[in-house]
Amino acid sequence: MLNIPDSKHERIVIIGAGFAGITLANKLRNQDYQVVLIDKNNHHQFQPLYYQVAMAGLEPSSISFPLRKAFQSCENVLIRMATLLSIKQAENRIVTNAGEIYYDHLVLAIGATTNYFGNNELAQKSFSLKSISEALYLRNQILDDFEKSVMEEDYNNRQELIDIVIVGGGPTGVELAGSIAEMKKFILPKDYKELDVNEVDIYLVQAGDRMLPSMSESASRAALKYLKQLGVKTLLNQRVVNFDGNKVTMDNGDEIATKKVIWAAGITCNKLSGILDNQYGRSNRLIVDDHLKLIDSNNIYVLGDQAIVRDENNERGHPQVAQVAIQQARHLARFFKKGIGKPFKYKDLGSMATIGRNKAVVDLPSFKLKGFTAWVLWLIVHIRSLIGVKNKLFVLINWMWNYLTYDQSLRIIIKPFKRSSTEQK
């Protein structure tokens, strides 16, 4: 069970421990509620840096931190590592694979998952970086790949293992294209002497016309640019619509032959049991009012990628950015604070992507940059933005080494331990 200890004051049941639910929790410290935040991990995760894991950039522990550590100090805030099974709204209480637990107020923020559009086979076949398990998953299969190639004397054999196809041309795509043509770069020519690369292709798949879609023309056409300049071939206005392990195949038929393929095109929520089919929105978001309130309830919320607040501007919602969800997570701290407040509406801070070394695009409100200005910015934002001094301060240092030296030590294939039935226990 759950077991949690009676309390005088309201309680406030928060699922999931991204960036709007840290948020609203380090908001509500040491206030008159009993704060209960429910996570299927025992720490917070840094999402936008995942491909830096996955690239061997960055090790796990720093863009991770302890949710225990982060609230030691805090009597009010309470920490359950379960997973959510099912709201029951009439009795507000939720089920969770630990028990189930009474709420005076629920808030969801679980947060997305990644949208294949209803195609199982790239489900099962292709990797995803909605985790730090997925992209040091990713890391082990790349690493492992590139040692296999310098073994394989087929030409064909060894272009499925080296070659990467990535689908999407988001942020999340152009950030990975650009590590691993660095990588390619910097790295393989150094560790894997033995293999040709110039024989490593990277492609990027867009399926609309421009990559980063969501950022301006100007950071769309340096995007491409600077994604050219580092090899990657870059495939707009194409599909992928299969891939069975060895190669993929486009909409127009093209086939290339990969082992890997990274789908970074979309995000969806997954449905809930409990919640009605007319608190949903598109891609399965909830519907929420102004203050955040899921319609037709009367005590739960939701914040983040999860919610879809609509108004005669927004019909769409607002976009699934970590900068939405923290300041959702502080309008509604200080709404269950003063009891009312003005309506929720989002300031559009800007948005950011990196390609590389030197190579970035920014577009704030006022103006816009790109190139070694923007890279620098996109450094300073990532890192304040990070939790804990420590993990400040490990990426600052593991950045400017891998600037300076043009590597990072971190390439290690670590694989899971299983114990044989021969092996005494």
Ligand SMILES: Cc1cc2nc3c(=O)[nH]c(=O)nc-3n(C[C@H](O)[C@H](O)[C@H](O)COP(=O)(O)OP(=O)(O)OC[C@H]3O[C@@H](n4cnc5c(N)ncnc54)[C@H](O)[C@@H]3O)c2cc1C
Contents of the next structure:
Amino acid sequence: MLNIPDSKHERIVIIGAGFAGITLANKLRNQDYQVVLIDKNNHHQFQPLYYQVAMAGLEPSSISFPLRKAFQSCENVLIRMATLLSIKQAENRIVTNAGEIYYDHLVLAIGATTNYFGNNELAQKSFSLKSISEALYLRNQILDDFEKSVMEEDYNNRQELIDIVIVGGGPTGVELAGSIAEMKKFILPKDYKELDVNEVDIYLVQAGDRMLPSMSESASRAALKYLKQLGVKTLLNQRVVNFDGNKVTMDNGDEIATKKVIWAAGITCNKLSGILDNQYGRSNRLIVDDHLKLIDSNNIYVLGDQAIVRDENNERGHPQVAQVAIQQARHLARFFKKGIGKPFKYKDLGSMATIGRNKAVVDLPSFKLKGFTAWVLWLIVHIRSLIGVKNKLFVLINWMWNYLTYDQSLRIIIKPFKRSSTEQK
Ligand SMILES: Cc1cc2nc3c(=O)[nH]c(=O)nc-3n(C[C@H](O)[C@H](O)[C@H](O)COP(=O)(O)OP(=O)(O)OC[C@H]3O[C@@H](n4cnc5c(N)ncnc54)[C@H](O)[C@@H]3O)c2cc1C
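Switching conditions: you have the form predicted on its own, so give me the form predicted together with the ligand.
In what comes next, the whole complex appears, and the chain from above leads the way.
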């Protein structure tokens, strides 16, 4: 059913058009391979800016790019929108929801998913930010709850609607908290004049003793300071243990009344049918050798968040960030074009996080920045990394507009259409 034409060239099937998959397919343009790029969506998504979609700062289309458009002018790359279901390693075939396909080389790059550490209640009731759909869902819910809050006379009920708890003090949690705090400061007093914004509390809960644990101590200290300046209630060394849909319970027994918990506290990989037990490493990542080939396989490669390079000096694996995915994809492209070369070596280009306007922290290999300069660098890096000239331009214009007016203009609740709905359209 995937309807892939026969080719005189070897077939490389790439699953996942995230940072790794799309980079690899791009590098294999017009090479002597038939490349089949399969993704469950018809577009590439720029995950680092999901939180701005959730906070109504950017349109979803500004941070996504249609795959067919990306490869319009390219004969040897075929796009199929399908979901990988299983791998038949012995037969060199994969099974998708749209049928089976043979591969000469298979590249797995399906990224990671949210890790709730086995807590089903949290998984069902909290929000996560692993797709544009989830970002939009969160945007709708935040706006919807503010609408309800102005009609709610009871203080306690109102608290549940307007307070927000973010779990996880990594870059996603920190950036989201900063962004919501800015919304509280600049937007809510104008949009919801009837609401006492002092009643709105934003909590950021971090299990460890510092925010941004993957960055330097000075970046962590600065991030904490900026968050506090923005009025975020930062709870360090505390864990969320439960959420019943109306209140969060912490490990010390404290409770916070809220209907919105945003879970940014960890990721794991989905298990795949057909992968052998010994091919899985920590957090279900797939163990690859230093040429990114899946162990105990002949022709399967794994890239990005889903891969963990077997290396006794690096037991935790490379960080699950965009640069690792991109560098691994470039390495594998070189292998397909030129044959085996030097083993893969990750070059750490640094890390960064922004905490509201004019404030960011940047750790580069040779120096560190914070404050306004770091924030400008953050803007430049993110604009440059987006795919498509239109996206770069739209995001830049949006950011300039927001910066000058202190006012995003995308606060629209878009309700999904339900055919059986009796509600008025
Ligand atoms: C909210 C958020 C913020 C982040 N911020 C940063 C940041 O600031 N800087 C940074 O470097 N990194 C950041 N990251 C991490 C970064 O986005 C990932 O490390 C990177 O996307 C990994 O690339 P990948 O190609 O391995 O996977 P992904 O980019 O996740 O791509 C996986 C692709 O596989 C597809 N897919 C999944 N399952 C299937 C299936 N079964 N069948 C077919 N297709 C499938 C998905 O649709 C997706 O297109 C952030 C991540 C998130 C979620």
